[in-house]
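First comes one chain, alone, set out as structure tokens in the form predicted on its own.
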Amino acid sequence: MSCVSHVSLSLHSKRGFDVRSFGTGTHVKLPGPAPDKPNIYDFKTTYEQMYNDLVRKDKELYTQNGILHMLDRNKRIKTRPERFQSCKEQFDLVITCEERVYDQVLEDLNSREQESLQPVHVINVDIQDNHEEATLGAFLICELCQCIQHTDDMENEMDELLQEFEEKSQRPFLHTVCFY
């Protein structure tokens, strides 16, 4: 799972999937007191440090908008955010939630030297960046992953499966196969 600033870890790990979550931006950006005043952190900053910083800045605001809850949940899953471009592990499937992130993931994967020729399916499901859409999107992505997991031949069934999900969800899906 990849997003720009790596702030939303998904429900997938609770559903039995081996999930890693990444950001693709140069920094982690969390909503601030105004749309033009985000809180910006380096990827080396721990969730605990972000949490404490926001409590110090305005505990009421960041409690009300759900950011402290999200950081509390994230810090129980892992210490700090990770940047996709810094990870050299190979995955079978990468899911993004914004077209710009999808493009960044493709750019990174296509710039790597191909070594194993292992395919990786990169899928984008556009999800608006708010709590309600993120929750609905998480369930949609989880259902998609369950269907992919139960295919007999992921390589040959993926296009048909994605078409079914597009019709069902009324959302466009982007899909590309890259190789490691």
The other form holds:
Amino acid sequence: MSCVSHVSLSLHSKRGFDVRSFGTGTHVKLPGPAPDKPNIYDFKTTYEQMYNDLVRKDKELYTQNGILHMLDRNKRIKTRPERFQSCKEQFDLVITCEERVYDQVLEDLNSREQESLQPVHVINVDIQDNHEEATLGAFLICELCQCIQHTDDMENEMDELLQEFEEKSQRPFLHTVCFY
Amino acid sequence: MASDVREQAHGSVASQLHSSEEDRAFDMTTSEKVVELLNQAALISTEEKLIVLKQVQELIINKDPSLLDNFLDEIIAFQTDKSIEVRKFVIGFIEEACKRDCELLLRLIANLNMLMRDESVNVVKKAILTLSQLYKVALQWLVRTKSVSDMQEACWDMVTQLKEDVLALLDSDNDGVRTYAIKFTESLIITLSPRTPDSDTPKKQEGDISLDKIPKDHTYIRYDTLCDEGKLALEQLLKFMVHPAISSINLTAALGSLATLARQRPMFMSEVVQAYETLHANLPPTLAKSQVSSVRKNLKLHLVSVLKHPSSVDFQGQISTLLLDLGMSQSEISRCTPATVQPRKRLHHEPYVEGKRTKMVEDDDDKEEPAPVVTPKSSSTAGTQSSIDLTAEFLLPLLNPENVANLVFCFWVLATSATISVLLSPQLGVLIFSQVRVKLLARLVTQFEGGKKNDLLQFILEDMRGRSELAFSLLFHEYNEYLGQQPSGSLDSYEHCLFTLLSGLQEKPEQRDGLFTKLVLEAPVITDSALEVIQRYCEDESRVYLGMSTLKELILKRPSRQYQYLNVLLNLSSHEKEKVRSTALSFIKRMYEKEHLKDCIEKFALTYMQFLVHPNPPSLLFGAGEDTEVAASWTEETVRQCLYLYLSLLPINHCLVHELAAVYTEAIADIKRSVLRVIEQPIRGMGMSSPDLLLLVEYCPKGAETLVTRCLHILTDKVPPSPELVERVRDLYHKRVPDVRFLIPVINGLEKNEVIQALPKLIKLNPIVVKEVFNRLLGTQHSEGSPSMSPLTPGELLIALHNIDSSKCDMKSIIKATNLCFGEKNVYTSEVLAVVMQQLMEQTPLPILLMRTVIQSLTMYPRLAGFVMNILARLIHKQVWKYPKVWEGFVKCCQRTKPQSYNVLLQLPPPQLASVFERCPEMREPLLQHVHAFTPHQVHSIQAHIPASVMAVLEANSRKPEPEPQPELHHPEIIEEREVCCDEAEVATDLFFCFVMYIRV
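After the form predicted on its own, can we look at the form predicted together with its partner chain?
Expanding to the full complex; the earlier chain stays at the top.
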């Protein structure tokens, strides 16, 4: 399973799954001192470098909004953020948390040359990009993944499962299938 | 240093397997290494096994392909592994092996065929993916071969059959399988249509075969046939797409396939655009709202990708209109529209579309491609070998004891039949080991008489697993025989075969291989006797799950007789064996979710429940077939039998509860009692928020009062009642059925004054019920769970009991109720009782039971004596003698509390003191002595307050005769005995001495 989202969708929801986290944009954006002043890094920057950069800029602010905590955790999991479009591995399921990201994933997957015809399901769950929503969303996604993992036959039960979740969470899900 | 050593040691342990391999790799040949890995694989866990098998695959396919042949069977043997992942690996291996060496298709296609029928959908899906690849590989291989051998023909026949099988899976019940079938169809259409200059061709597929590369004069492969098959596949895909109930994911997959087709085969552009238009105008009504969004988003994405293709030029108008509808702006659309037009290319494929294929032969672009450059290594050597060598080479690796046994058996069967012995030519030896062998043998045997058939059946049953193919072939041939003899054919022989196989399997100890299920599901017809065997499986406790899951598959996959199969399962829902019954119920519950089965299941459940209105249980319940009543009477067991299914459906479909109420009102008392006993779980499962339960409470049908009460009790047993439930009960009580018992379960949800008003009625109920009421009010229920908030504090409750109007309730009941309070010593502490006494004492008029409560409190808590003296003194001020019953108690209290009470008595006015002595003459003397014993100091302070009139009363009676005996005299002992006893019955029969008068009430 894979989870594509903005980096800030922390790795909360991923215990127990074979999960990878990706960005899809051209850059990694982290909240800055104001909504219009995000911190922007390219995909070559390591979490360590981002962490140090933010500590230098305003340790207080980034401790308080949880960004440092998140970066700290992320850097223990992998060195730097990855870009989905650059990853050539095959996944069974991709979850995105923003329609724009979902569109980018679809565009990328559809632009690849089909070879094995192995399906990959892409699901979007809209989650506002703030810490609180991300935590709530993370639990929702985690629960969803758990349910999917417990299905005997993911593809056959996915439709029903998603509709159940939609109803329960009161959020519309987007769902499609692409092929490698 | 120490840590270094440890680390090294640790490291070497961790990588032992790895390093030992590497060490030995120097000395070991690849072949030896493979042998070792395969030996390991047989013994380790699935995860490790996969790793090892992948290593083997790498070694024999990529590193040293000459080994492939040697180890093929060892790897393929894992196709029956328990693990789905291992079986999937085998499929992947088959794919890689055949890509490496096409000749292997001859051997492996049968294995793929078998895996395509695997019981796990995940294996089937993997097999579909692999067939997508191998179809192309096989076609390319045959096209290259100038002279196609019989073996190759048989192989291609099977590939073609597999292709048909997968196309048929577009109708599979499984959403995922259909998705894979769609992708297979897409790939098939691409292969079976010509690549044209305007085709988009993915780089990796540039070498792939397609129709344009197939020579029209090939000795075996027919261009026209393939072309027709390709078109048929496209038709099937287009037809599939317009199915009104297509799932969202299938639709998404199909939309993508169409876009791929349009780009790679622009000749289909028109069909694709038309399909998109149709779909856009008629989105399946079964899609949920968010699914519609997902599908529209996909449609947009694919339309754009089609629009970008240069050959979309003739369809730009239609596509733009669709995109505008889907919310894309004109400028965005323009950006995606290609500028140049290539009209010649379009002309080029028109002939194909219109079916005039002959034109293509003339078209110079479409001249046959040169023969593929890659030549299989094996084919060059094959020419120099004789056919016998080839046969031997093919046979040898396949020989093992089992095969030889089969072979011998087959020969034996064949040899005993003179008419066919001619077939025993050397060539048959080859056939014996192919699929053909099995079919041939089966075909032969169906010609035989019964004895030979039984021999063969027994032979199969000896190793059902190894001989399953033979079993299936035999079965199919029997069926074919039957079909061939239509309309007068008999199914007897087929039925005998199926029945023998199924019952034979039942006698085998192990059942893990799912052969039973496979046999049932693949049998062309399930005869009555076969269904009986299935039922036997279901009734066998060790096989119940297997039996029922097979039955479930039959119900879901054989719609023509699904109700007959469902009925078998439904009948098992009241089976006497608990395991059979509960398994059946859980299967039925899952099927109950299917709309088309729901009615049938519900009807069955209700029919059974409605048996309960009959005076006797129907014979159906005792295994008899007919619905006639027998003279047995209802028992707990027969009542339950009628309710099992109903009760398991109830928590899923709450509105069924009204049917229960209807039956309940008509049923006899014994049945009512049984019903009340069995509904606990289902009612609890429904919960108190169930609208249907609330409705039942509100409209409690006449005769169902006890049922409703029971429901209320179940619902509130562990949790406090919800306001909604309280409201319904209150309505029911006030407007429809004024039975106070309804209020008990929700009593803690009522207002304080409501409870007080209901108290007189409540305490007149059966003592056990009253106890229940008090338990609820005092929070002394035994059950766990959150303590519900009582509307009355314990003190308020006891006071309320004292204030019950004696015209509304007899005193005996009130006393019993107060006794219940005193029984809860943990709740009624000395503090609580002190407050109660204080408040009661301040009331005017004084409550009748005041002094009883004072005395009882004092008995429970002797240290309250000082407080009680105060109370007594205050009562003198309230002229307690004006309340005859309280006064009587007052005197008794003084008598029990002497000598502390002397000072209180001395405060009484003389007439009342005289009255005390009339009742208790023995008190006078001690009191007089008490006064005399005052010290001079006390005389000054207290005796001064003793008026002469009082002294006169104290001294006056010393000359009086002994007083006549009073009946109350015997009671003090009874008090002692009674106060300590909390026994319900004793409390009920006992009355406090000072209220003897009330016994008459």
